[in-house]
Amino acid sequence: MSSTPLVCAGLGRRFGTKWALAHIDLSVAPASVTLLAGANGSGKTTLLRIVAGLVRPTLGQVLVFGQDPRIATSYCRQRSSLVSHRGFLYPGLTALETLRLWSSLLTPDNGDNELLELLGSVGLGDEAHSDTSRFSAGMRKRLTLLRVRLENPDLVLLDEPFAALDPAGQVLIESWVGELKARGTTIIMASHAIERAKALCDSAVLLEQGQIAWMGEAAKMPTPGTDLEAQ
């Protein structure tokens, strides 16, 4: 198997008559962290869910791991993860027993001990017993979080971790970032909070209109909307 966690050859995807991602030609390394910068419906979200296996490409190739997500399904999944607005929670739960399923899938070995404190970490201790469906955007996303942490994939694929979020959950996703790339996960992050992302980035993608404009160092990245041959 392919050791690169990510490579697009000549992406493209239709929707109707409309090309949110044409002639995506991208390759991204082991270990690093990679900001995808750009507009509304310039095709962030569209990329990072083709990725994930949830949308077929149009045209082109897409490879995890040197796989076919729609094809290697079972394998890609297990290697990745997408954090999205969504979170994948089931109404009807409560935080703890959300995570005593994700467990019983991922990680059997835990008890409730080990989920309460994955709860605590993430700010979520005393929403417990708390049903998911009457939790706030950013309550979602922190449980999202710990769904990820028991999977432990080798690429995360971000999208906008920072809406919705406090001060203080922007401040854990810094972190949990950090954590993430230190034990060598690949991080692919959408995000429209650009300083605060190319901080923790080492690339960047810049899209405009489905198509990339720029790429390069996280840190030399143009501000997007800028005349980018003047560059």
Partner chain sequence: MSRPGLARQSLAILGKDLALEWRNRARVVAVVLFGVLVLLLFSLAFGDKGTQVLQVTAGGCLVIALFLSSTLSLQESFRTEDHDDALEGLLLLPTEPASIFYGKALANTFFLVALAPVLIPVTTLIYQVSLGPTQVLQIAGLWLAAAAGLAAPGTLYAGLTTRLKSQDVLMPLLLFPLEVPVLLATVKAFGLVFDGDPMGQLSSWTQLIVAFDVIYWCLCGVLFRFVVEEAA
The other form holds:
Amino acid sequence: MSSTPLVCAGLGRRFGTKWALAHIDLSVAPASVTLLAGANGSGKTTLLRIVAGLVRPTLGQVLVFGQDPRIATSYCRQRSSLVSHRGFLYPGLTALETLRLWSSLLTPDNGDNELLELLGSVGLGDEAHSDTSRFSAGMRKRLTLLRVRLENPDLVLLDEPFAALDPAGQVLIESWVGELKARGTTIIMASHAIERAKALCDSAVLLEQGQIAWMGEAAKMPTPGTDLEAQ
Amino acid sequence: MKKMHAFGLVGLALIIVGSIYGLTASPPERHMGDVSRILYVHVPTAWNCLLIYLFAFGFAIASLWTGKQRWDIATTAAIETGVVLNILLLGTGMIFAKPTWGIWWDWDVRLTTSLIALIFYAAILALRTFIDDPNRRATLTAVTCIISFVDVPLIYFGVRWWRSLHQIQSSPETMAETMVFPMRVNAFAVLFISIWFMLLRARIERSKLESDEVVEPPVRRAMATA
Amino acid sequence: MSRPGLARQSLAILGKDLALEWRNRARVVAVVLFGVLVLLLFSLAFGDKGTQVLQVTAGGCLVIALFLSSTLSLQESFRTEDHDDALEGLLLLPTEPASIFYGKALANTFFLVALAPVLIPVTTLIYQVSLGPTQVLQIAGLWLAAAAGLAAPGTLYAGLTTRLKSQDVLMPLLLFPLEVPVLLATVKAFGLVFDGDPMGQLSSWTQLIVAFDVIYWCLCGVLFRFVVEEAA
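Mind sharing the form predicted together with the partner chain? What's above is the form predicted alone.
Entire complex below, previous chain first.
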């Protein structure tokens, strides 16, 4: 099995007549943190969903740890985790019940004590028995981060992790990303919060209209919208 | 001339031969008289309807297995042809039933299951109109086709499992030789015509897809890297 | 890292669905009332033809009430999955699609069986049918088999149509023709139970329902991943 978390070759995806992604050639190094930047509709979410095996590419190839996520679906999903702007939550279940459900579908199956501790670690200890349908966007995001902790993946895909979070929540994300990085987890982060995200990332990819417009060190990434040819 | 039209020509020729023989040379049936001659159309249509649905089942499995569009085209063409044959078999069955048993529709098991098969294959065609993404449409068509076909064997074994007013299932061994010939000829005739219809339908679908083909956009600009 | 087996994952999904339905039990009550309403409407439609007609049609009306109630129950089972892409979240863990199917199909079977303690007594009352203890057990067993026969393809079709326009029309349009063997066999079997089965035909009809159940519980379990995975 390859240790390269992600390789895309000639990747393209069309919805109807519109190409959401085209000519994506990309390789992500292990234990790196990569920023995926770009305006709304530039293809960031589509790329992450293709890597997660949720969307089929129209052209080209994507390999996650050397495997095609549509063929070796279980393997790729065990090694990766997607945090999207949707919470994957069931209205009607409490926070503890939600974690219990996720935990029972993973190994090892954590007991309630461990799950309560996890909830406490993200500031949701008092909300353990609250219905998640009444959670704020920030609380839902924190719960989703716990999902990743339970999954313990080698590759984490973050789709707008700072969205809908208050400053305290954003700091939480930053420290969480730092923890993952220290553990050697590979992270690909799609974000509009360029300045905040750049500081966390090693490399960056700028998408414009579904194609890669710029790729390199995160610190040197130009502001989206800059005329790149003038540089 | 395209090879596919050979199927149509052979089918038409066979149906002319079979029908002329069935209408003139073969004798009337001992109990039903000349009314029985419709069986030379009804029975071959019924056999081929089942066979075409079996093709659709096979194409659906191939469509799920390979994910290739041509198998979805084949599945849809087979379902549409099967639906046409299904309508014809119900129509000819009713035309046979009226003078034979005095009623157009008697809820006989074989006719009833043919009607049910018509409804669920027509429902599959309706389902397709609600799905925009071609890959998703192909997948869901194949799934529903496979699930529906499992019900189709009831058509074939219905007479054996339940008491029925329907004609005891026709097979060459129970018929006079002069009746076997037009039945067989028309069976092949309907098969060839059905294959011709399926090939025509598949060609129409393929040319529609080719005209809808959307080309990948050109590479936007040389990528600047730091 | 290995994942829990099919059975454990299915039980986790079953537990989740049962918990959610318990929280939403007002809706369950509404579905039961709907079933009672269907029985009532049929009895009004046929009632003026005399007691004998009512008794003869009792089995058929009961099965139709089950079928119509099932569409409400089955469609609802996927609304919670769609709400926050929760189903997608399960698939990403990853959870085997077959586990999700069997968990949800078992839950749907349970909900359909839960209709029996109300609908069967209402039928005996309105349609003037009397049942001894043996007959009650026979009806209960047939109901379970019929519920399982509805739940398996019903769960698959509910998942298939959940994001389509006109789901409320498409799902019954696809499901009901497929369920005709279960409908015929259950109606016949109920009728035989009500009449005391003088010719001993009950077992053949029961075998048909059970055969349908076995075929569709296997087939739908295999095909479910194509329904829920867009990239499959």
